[in-house]
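Taking the form predicted on its own, here's one chain by itself in C-alpha cells.
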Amino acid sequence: MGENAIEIEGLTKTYAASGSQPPKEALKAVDLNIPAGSIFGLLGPNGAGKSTLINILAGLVLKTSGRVQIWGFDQDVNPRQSRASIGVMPQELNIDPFFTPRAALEVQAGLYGVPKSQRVTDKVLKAIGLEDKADAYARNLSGGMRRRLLLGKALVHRPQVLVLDEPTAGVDIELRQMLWANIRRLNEEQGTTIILTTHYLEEAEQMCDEIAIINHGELIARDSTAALVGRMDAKTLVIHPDGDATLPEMPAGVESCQRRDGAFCFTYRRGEIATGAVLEAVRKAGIVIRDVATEEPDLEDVFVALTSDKGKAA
C-alpha cells in the first residue's frame, strides 16, 4: 500500500435509461486520491454523485469504467481484498429489529469472514457506547443508539478505510460529539482513514484535513480545508459606533451596509484593499468606534460559490 488509501482514475457511472427517463451519467471521469491516515471530506449537493461514488467503493454499485484501488487492492483484480479494506456506515437505518447489538455485530463479522477467535465484538460495543444494551433487541433502541450500531457494524472487520455517509444527520448534539470523539480516536490511535460526507459544513471544516467537492458528477474542487476557505478573498469589518452615526463613504471596492443593531459592515477583498484604509475612512467621517470585529469566509461560502457557479455553467 502506497501513500494513498484510495486511488480513483477516470471513474464513470452511467445508469441505463428507464421508461421515459434517458440514461443518466452520475459520475463523469472522476480522478481522486485520498491520503492514508487522513480525515477526508466528500461534499456536494443532493444528486451530485456522492452516494454513487460511495456505493462503488463499497462494492454495491458496478462502475461503468475507470479504476478503483482501495488500500493497494484493485477492485477488478482483488475484489474481496478491496472490499475487506473498507467499512461503510450508511445514512439509512438498515438494522434488523429482531437482532440484539451483539448478534448484529457477530453476524456482520461472519459475513466478512472474521473467525470467532479474532472477533472484537465486546471491544466495538464499548467503543460505540452500547455495552449496557448489548443484549437488547434493536427495535427497542433509540434512533441515536441505532446510528451507533451502524458505526459498530462498519468496524467489526477492522477496516483500514471507514466511510461515514451523513453520520450525524438527525442526531442530537451529545451523540454528535460522541461520534466525533470515536472517529478522532480511530484516526489518531489506529491510523484509520476516514471519508466523511455531511451537510453540516461546519463539521467538515472542523474535522477534515482535505475536502473534495462534487457537482453534477464532476470533481470541481479538491484541496486542503484551509486552502479552500482561502479561495474566498472577501473580508467583512463590523464596526459598532459609539452613539448615532450615518453610514460613511468608503473607497471604491468596499460594499457598505448597516445592520439592525446599528453596526456598520464593510466588505472588501483583502488582496485589493487594506483594513487600515477602511478604518481611516470611518475616522475621517468623525465616527467614534465603540467596538470592532472581523468576519472571515467559511466553508459554506466556498461550497455555495463553487456549486452555484457550476450549476449556472451547466
Contents of the next structure:
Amino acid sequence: MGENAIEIEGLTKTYAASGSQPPKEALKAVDLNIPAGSIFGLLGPNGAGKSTLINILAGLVLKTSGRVQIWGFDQDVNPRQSRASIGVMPQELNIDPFFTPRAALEVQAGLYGVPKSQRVTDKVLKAIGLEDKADAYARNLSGGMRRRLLLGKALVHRPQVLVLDEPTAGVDIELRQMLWANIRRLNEEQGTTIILTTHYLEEAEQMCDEIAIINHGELIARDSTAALVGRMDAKTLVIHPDGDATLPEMPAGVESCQRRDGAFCFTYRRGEIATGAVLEAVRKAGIVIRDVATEEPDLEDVFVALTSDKGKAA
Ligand code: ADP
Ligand code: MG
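Previous: the form predicted on its own; requested now: the form predicted in complex with adenosine-5'-diphosphate:
Expanding to the full complex; the earlier chain stays at the top.
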C-alpha cells in the first residue's frame, strides 16, 4: 500500500431526473487523495455532496464517471478487494430490532464473506463496549448503544479504511466522546484510516489531521487542519450604538456592515487586527457603545470566506 488510502480522480455523480425533479449534479469532477493512517474530515453544508461521495466509496451509489481507488484497488478493476478494504458507518440507525448485537455482527460478517474461523465478533463487541449486551435484543438497546453497534458492524471485516457519515449528529456529549475515543483508538492501535463527515467544525478541528471542504459538489479547500483553521481566524465584533449612528471609518482589513437592528458588525482576522483598534475607531467617531459582543466564525462563515475572491487569494 502506498501513501494514500483513497485516491479519487475526476469523480462526477449526476442523479437522474425523477418526477418533477431535474437531474442533479451532486459531484463535479472531484479530485481527492486521503493519506493512509490519517483521520480525515470531509466538511460541507447540507446538500454539498458528502454522503454521495461516501456512498460511492462504500459501493452504495454508482458513480457517473471518474476513478476511485481504495487501498490501492481500483473500484472498477477490483471491486471485491476495494469493497473489502472499507467499512462504513451510515448516518441513519438501520438496526434490526430482533437481532442481538452478537447476531447482527455475525450476519454482517457473513455478508462480507468473513469465514467463521476468522470472525472477531467478541473483539468487536469489546471494542464498542457492548460485551454485556451481546445477547440482548437490539430493541432493548439505548440509542447510544445502537449507534455503537452500527460502528461495530462497520468493523467486522477489519477494514483498513473506516468511513463515518455524521457519526455524532444529534448525539449527546457523553456518547460523542465515547465514539471519538473508540475511533481514535482504532486509528492509533490498528492504524485504521478514518474518514468522517461532520458539520461540527469544532469536532473536526479536534479530531482531524486533514480536512477537505466540499460545497455544491465541488472541492473548495483541502489542507491540514492547522493551516485551514489558520485561514479561519476571522472574528466579528458586533456593536450596538447608543442612539442613531452611521458606520465609522475603519482601519484597512476590517469589513463593516450594519445589521437590520442597527448594530454594526466588523469582521477582521485576529492575526492581523487587534480588537482594541476596532473599538478605538468606533470611539473616535464619537459613537457611544451601548452593548458589544463578539462572534466566532462557524462553518458557514468559513464557506463564505473561502468562496469569496478575497478568501481564495488568502
Ligand atoms: P450531503 O451529504 O453533503 O448533505 P448529499 O450527498 O446527500 O449531500 O446530496 C447532494 C445533492 O444530491 C443534494 O442536492 C441532494 O438533494 C442530491 N441527492 C442526494 N441523493 C439523491 C438521490 N438519490 N436522488 C436525487 N438527488 C439526490
Ligand atoms: Mg449527508
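What you see is a predicted model; the values in this text were computed from it and never measured. What we label the rigid core is the largest C-alpha set whose atoms superpose within 1.5 Å from one form to the other. Residue numbers count along the first chain shown, from 1.
Asks: If I superpose the two forms on their rigid core, does the C-alpha of Arg139 end up displaced by 2 Å or more between the two forms?
Replies: No; that C-alpha moves by less than 2 Å between the two forms.
Asks: Is Ala127 one of the residues whose C-alpha moves 2 Å or more between the two forms after the core fit?
Replies: Superposed on the core, Ala127 moves its C-alpha less than 2 Å between the two forms.
Asks: Once the core is aligned, does Arg185 move its Cα by at least 2 Å between the two forms?
Replies: Arg185 C-alpha, core-superposed: shift of less than 2 Å.
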